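Only one chain is shown below, in structure tokens, and it's the form predicted on its own.
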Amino acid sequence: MNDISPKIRLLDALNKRETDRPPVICMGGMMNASIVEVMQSSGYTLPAAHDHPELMASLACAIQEQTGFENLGVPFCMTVEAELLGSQIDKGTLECEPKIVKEAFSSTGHVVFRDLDEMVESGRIRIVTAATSKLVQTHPQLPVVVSMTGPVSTAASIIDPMIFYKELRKNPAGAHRVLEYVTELLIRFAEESIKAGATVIAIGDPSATGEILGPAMFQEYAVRYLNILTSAIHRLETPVILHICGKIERVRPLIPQLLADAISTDAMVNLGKLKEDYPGLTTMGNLSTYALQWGTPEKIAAQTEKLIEEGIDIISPACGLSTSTTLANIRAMTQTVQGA
């Protein structure tokens, strides 16, 4: 029997060490697996688990046990930071994820810069870190992945995105000031999570795509602040996974500049070719979530096999899973990787 723990296997993959096989994970945050089937069978449900550390930890455990993903991932949304920074949040339902109802500020010039020490002691950061601590204590063999929203997406969650994108061009000084502020908050969030025992920090920055920003602004804003955040996490000897949404062709040459230990991409990206072109990258992904929702277990197994054959380092869903995704399809993915 293979005695390599899932935690060691994931850390080996992230540290570019040889592994017996790829880990298969679902990192949480924007890419969580809190599907209705798991919640109904376990009794641990959303939206309640967003606000209670015991429920958050219990739901993370139920997801791992029922799906076969080889990690525990918290939280289950991308609104922790936005809510803390003042945006109005709808916590959603069993079937619908939380969303931002109204951004806190009308422009970069109206952002209120609050004391960061006070902020990390309030809001749901403490719920996430308490859940993390519990998971670390009860499941020492499993990696605990704490997911957070990237800098550009966090800024675009407190200022109307269309206004914020315009200000990236028209008011770069104001945009940089806001991005410095939210990046420092994210660093504090990461620090508290690592103190609680997080194995890995995962960052999802869906508002910072090459399609939206273009190469110049991707370089100036996305690469710059993602690397500031990643470097701060690395100083705490913790690896970082970064998920980039959408097509990456326009910013493809910039991907190797990102300091994250693994790059996760959407399903439309040829991850095998990306790995071939940039052999130094540790690749993660990118099984279609559309296929996971609507496909058959046989098709899921075949697509998973293809990713393994291409040498993808960490197997995972390509983006956020629909809450109606079936356990049968998810298990087809995890069991194929595990050789069941």
The other form holds:
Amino acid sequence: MNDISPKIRLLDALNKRETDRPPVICMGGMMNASIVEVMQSSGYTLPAAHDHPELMASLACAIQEQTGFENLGVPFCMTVEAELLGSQIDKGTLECEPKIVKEAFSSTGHVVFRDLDEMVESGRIRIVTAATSKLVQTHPQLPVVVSMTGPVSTAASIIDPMIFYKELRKNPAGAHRVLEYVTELLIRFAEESIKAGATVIAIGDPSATGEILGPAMFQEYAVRYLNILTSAIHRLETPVILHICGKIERVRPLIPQLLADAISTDAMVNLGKLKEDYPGLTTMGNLSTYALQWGTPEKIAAQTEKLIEEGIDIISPACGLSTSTTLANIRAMTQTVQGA
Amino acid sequence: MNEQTEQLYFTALSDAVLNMEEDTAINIAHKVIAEKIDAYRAIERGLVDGMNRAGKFFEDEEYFIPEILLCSDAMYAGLNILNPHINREHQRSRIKIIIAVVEGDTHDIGKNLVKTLLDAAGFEVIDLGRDVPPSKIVDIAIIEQADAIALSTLMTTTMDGMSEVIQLLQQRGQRESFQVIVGGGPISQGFADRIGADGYAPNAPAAIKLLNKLFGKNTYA
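Previous: the form predicted on its own; requested now: the form predicted in complex with its partner chain:
What follows is the entire complex, opening with the chain shown before.
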């Protein structure tokens, strides 16, 4: 009985409906699977694919076909938003993901608030949405996941994070003003992606962890703006996956307040226990990317089995994959879930 | 000035750092100079004491990154005023540490925390910043005749740069010249062992303890 499409299975999991087995996906964005092996064998390579919709779509397909992940994920970085907002980006190399060379502004007080309609039409949002449209047309059975950078992380990529973090405490009014602005842009990005056919929006917010912010600021800044963004996406009847980096002990009680349809966590989090404590939560994760890079296929299969036994709803890597991860290791993960 | 009155200034400096009050730290530092109180002791018993208390709060998870960054601003603001007034006798030779975030990673919060606590602990720190190529790290460590190299990363994708630093040191026959320690989100003791690092620390206060251990001191306080 394998006639259920990956798209339906993922949507069922996100809608808390019974599934025959958990989906196994890789959300893209900061957690993409564009490993060197796939790029070399397919000929669709980074950094070129960051800037060309056709290439972006082709690379997403190659990743899906070769790894066995049951989704298509775009883009392959978390700099689309920061670049649009004025930060200087280095697009990276085949092996190394894009990064921010210089943040656009020196403090919240210096942020220039631009017209959102204009911004949506510029930068790489159009490249992501064009790639999304193409993928939706060519692969109706597969869910297309568009990955975005969370509000705090976006803000911390247009203002030097060392300054922005201090302003969260010293200048809350300024910090909120910037977070409202970037959240509006993210909502527009999500809307355009959904118009292009995105099945799911995934949000990664690595700069907004409980470890960095502590519970009070996690509540005030992370939960608040993530929920504004999630609600806006829900109004377009599209589910949201949220990835939280790092340890979550200090913010654990706040997790159920997050409105996202699934919560993905890092490898150090005991996801089975989290699910036990909050049965209403749809959990995603969290196969160690360290194991994926350095482990053996047997070990990876065993760890994947464990996640399945614990009842994790969606199986995925726990963090960004190293580009030197091997296909054999990734396949050990996907094939274990697929029972191959 | 009697010892008790001096201690009031030291406590005020320490509290200013702990309470993230940069302006207060500056004001009191100026008063310390005006009152001709020993600048070295004001740094040790005031600013550094405050940063150590802040570090303890951080370990205990009462303070998080925004707080610790503001504490370190207050400490450095005070240091800028007091440092030029330190007596020569206190300018002893210190253990020199090169610190950097390896190439490809632009996250440098953890590294900055370690740097602040190393400063507070009396190490001499050369901060190469973020996104530094392994060859540059090795070059500067050799030129500066540093004692240790501290490397940080927050992303799994840039961990390889750490082992590259160690390989480069080996190639140049300089591996034994430096203690190499690694840390950051995705790093583990297992990874440190695998690449042949001398130590691993899971967080900034632990990095200071590790270096103290490697160089034969007891604690950083």
